[in-house]
Structures are given as structure tokens and as C-alpha cells.
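Okay, so here's just one chain, in C-alpha cells, the form predicted on its own.
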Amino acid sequence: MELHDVMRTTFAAREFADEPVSDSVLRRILENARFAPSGGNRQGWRVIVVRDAAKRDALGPLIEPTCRRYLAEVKAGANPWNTVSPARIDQEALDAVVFPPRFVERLTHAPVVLLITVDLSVVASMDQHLARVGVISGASIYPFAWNILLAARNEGLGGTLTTFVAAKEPDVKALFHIPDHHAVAAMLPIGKPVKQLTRLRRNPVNAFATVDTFDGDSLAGGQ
């Protein structure tokens, strides 16, 4: 596909066929990701690839507890999970959640489920001594992240760059024998989409691009 077209209609999917992704596209698709940006070229990414049937039966419950937040405080109208503006959710709105049909298991159930953690021993973090949640460190693995659903997109596949298992790393770990000095960054179900979007919704430039200040006038030239 022309670089454009890949970047335009790579959307979130999760919903999928059930056919099997081979290892020979699994591979070629990290063999193209592979070249992401990281610091300093230091490239501390890692890839689980998660075949065994237990494991990802294991995954479900982990993931279920953060999904079932996130839903109920979109629901409340919040930005879920926020740290700027909490949301204030009680149990009982967490109780009356209710998933939609194989809304967990449609994601650690794809044809290929990777897990992607990053090395924290080699990345640099900035904004370390912020009185913010950091992002830094993830400039030198989500760009890779990205890079796999391009290539996969590319093999007429998709996928969804989630990060629900983040709110349980320390029970990933253990699951999956990741080393303390790795982070969980992500997980991404990957396969091939029951539905191909190719008209996505985004801002246009104007809404987010500025001139020399934040507030000031917006980038010139667009629609």
C-alpha cells in the first residue's frame, strides 16, 4: 500500500475473522516495525508473541477490573482514568457496568496477541522529577508500537494498541516472567478486521497545529 493510504486508514480494530495470522506475516511485520525510532538507538523493545490458550484465558480477568473503570467513568462522561481531573466513581457504578458481548475476550482472543514491554534501563525519562504522571519514556516504544499496526495494516490486517494491562503490570510480570526493569507498554490484538474502516474522524490541522505560542494563530495553509 502507498505510505498514505496506510497511515489513513489504520484504524482501531477489534473485531476480527477467525483466520489464523501465520508466523511468516507475524514476522514480517516486526521485520518492517523494527526499524521505530528509540533513544538513542538503544531499541530496549520486546515482544511477547501469546499462543498458549491458558495464558490469554489468564489475560481476561486482568484486564477485565481497568475496563470495567474505564467504561464506567465514560459513562459518568469523564476522561477515563485521568489524572488531571479524576473521575469520582463508587463501587455500585462500577457494579452496574455492563460489557458489551465478548467486549475482553475479542481482544485476548485475536488471532495474534502481542504483548509489548520496554526495557526501563535504557530509556530516557526526562520528566522524571514532574509533578505529573510521566510520558517520556514511552517516545522509545510506542513509535515501534505503531509501527507493527502500520506494517500489519500493510498485510491487510489490524489491530488496537490497548494498555489495560498496564493497571496490573506486577501480575503480568509474573504471569509472563518479564523482568522488574521492563515496563508493560501495551498489548495489541492483532488479525483481520470483520470490517475495514477507510475513512477515519480526526481534527484538522487547524484544531491542533499553532504558530510560536500555544494560544496562537492557527497554522496557515489548510482547508
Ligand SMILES: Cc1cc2nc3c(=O)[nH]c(=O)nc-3n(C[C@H](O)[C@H](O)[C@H](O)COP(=O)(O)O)c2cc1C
The other form holds:
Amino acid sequence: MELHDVMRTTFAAREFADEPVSDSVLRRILENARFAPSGGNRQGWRVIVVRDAAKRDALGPLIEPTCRRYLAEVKAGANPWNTVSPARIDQEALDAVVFPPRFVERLTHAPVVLLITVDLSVVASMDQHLARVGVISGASIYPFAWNILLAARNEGLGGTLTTFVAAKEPDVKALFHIPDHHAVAAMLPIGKPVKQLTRLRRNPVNAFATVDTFDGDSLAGGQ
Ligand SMILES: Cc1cc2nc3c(=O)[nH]c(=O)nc-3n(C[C@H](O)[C@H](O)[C@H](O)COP(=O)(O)O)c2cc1C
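Can you swap the form predicted on its own for the form predicted together with the ligand?
Then the entire complex follows, led off by the chain already shown.
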């Protein structure tokens, strides 16, 4: 596929055809994804290819409470799981959440599930002393995760970068024998999407690019 097509059409696929993803296809995806950048080129990623049915079943209950809070906060009009304006959600609102059908299962029971972890003992976290939530550490792992999804798209496959598993990281680590110094960065369900989206909803460049200062003029050169 042409690069711009891949960039503009790699959507969050969450419904998959009942077709397996072979090890050889996965290997080809990872073979290309491994050229992602990471701080100091430390390449602290690990990929766990989850095929075992019991382990997938176990992932569901780990993800569910995080999804529940997410949906409750969305319903309350909040930006879910936000640290700048944390939502105040009570137990009643959590209990009232009705999950759309197969909301969790379609992710945990995708044709294949990849767990992505990053070795924090090699990650440079330049923002660690700032009084805000850290973002820099993720920059050493999410380009790799995104490369996997781009490479999957190139194979006619799709997937979603999900982070629901992170809230229950200790349990996920125990289930998959992940060492302490690794963080669980993402769970990627991957398979053949039941339909291919080609028009993604994204803000135009003028909505986010300014010159010289945050409140500067919009970048010129548009139509
Ligand atoms: C950091 C990050 C975390 C995400 N976490 C989840 C998640 O936990 N569950 C999920 O279903 N989608 C998750 N997504 C997918 C986003 O919802 C999706 O990329 C976005 O809505 C755009 O979808 P589209 O490409 O289909 O337009 C996540 C995406 C990113 C980049």
C-alpha cells in the first residue's frame, strides 16, 4: 500500500472476521514494526502473542472495571480517566453502566491478541520530575505499537491500540509472568476487520498547528 493511504486509513478495528492470523503473518508484521524509534534506541519492547483461550478469558474480567469507569465517565460528559479534570463518579453510576454487546469479548477474543510491554529499566523518562502525569516514557513504546498496526493494515488486517489492561497491571503481570521492571503498555487485538473504514474523523491541520507560539497564527499553506 502507498504510505499516505496506510496513514489515512488505519482505523481502530474492533470487529473481526473469524479468520486466524498465522504466526508467519505476525512475524512479518513484527519484522517491519521493529524499525520503530525508541529513546536512545534502547528498544525496550516485548510482545506476548496471546493465543491461549484460558488466558484470553482471564483478560475479560481484568478489563471490565476499567471499561465500566470509562463508559460511566463518558456518560457523565467527562474526558474519561483524565488527570487534569478527574471525573467524580459514584458507585451508583458505575453500577448503572450497560455494556454494548460483546464490548470486552470482541477485544479479548480477536483472532490474535498482542500484549505490548516496555522495559522501564531502559527508558529515559525526561518528564519524571514535572508535576504532571508522565507522557515521555510512552514515547519509547507507542511508535512501536503503532508500527504494528500500520504493518497489520498493510497485510489487509486491522486492530486497535487499547490501554484498558493497564489499570490492572499487577494482575496482568501475574497472569503473563511479566517482570516488575516492565510496564504493560497496550493490548492489541488484531484480525481481519469485518469492514474497512476509509474516511477517518480527524481535526484539520488548522485546528492544531500554529506558528511560533501556542496561540500564534495558523500554519499557512492550506487550501
Ligand atoms: C493511547 C490510546 C489508547 C486507546 N485505548 C483504547 C482502549 O482501551 N479501548 C479501545 O477500544 N480503544 C482504544 N483506543 C483507540 C481509540 O479509541 C481510537 O484510536 C480512536 O477513537 C480513533 O478511532 P478511528 O481510528 O477508528 O477513527 C486507544 C487509542 C490510543 C491512541
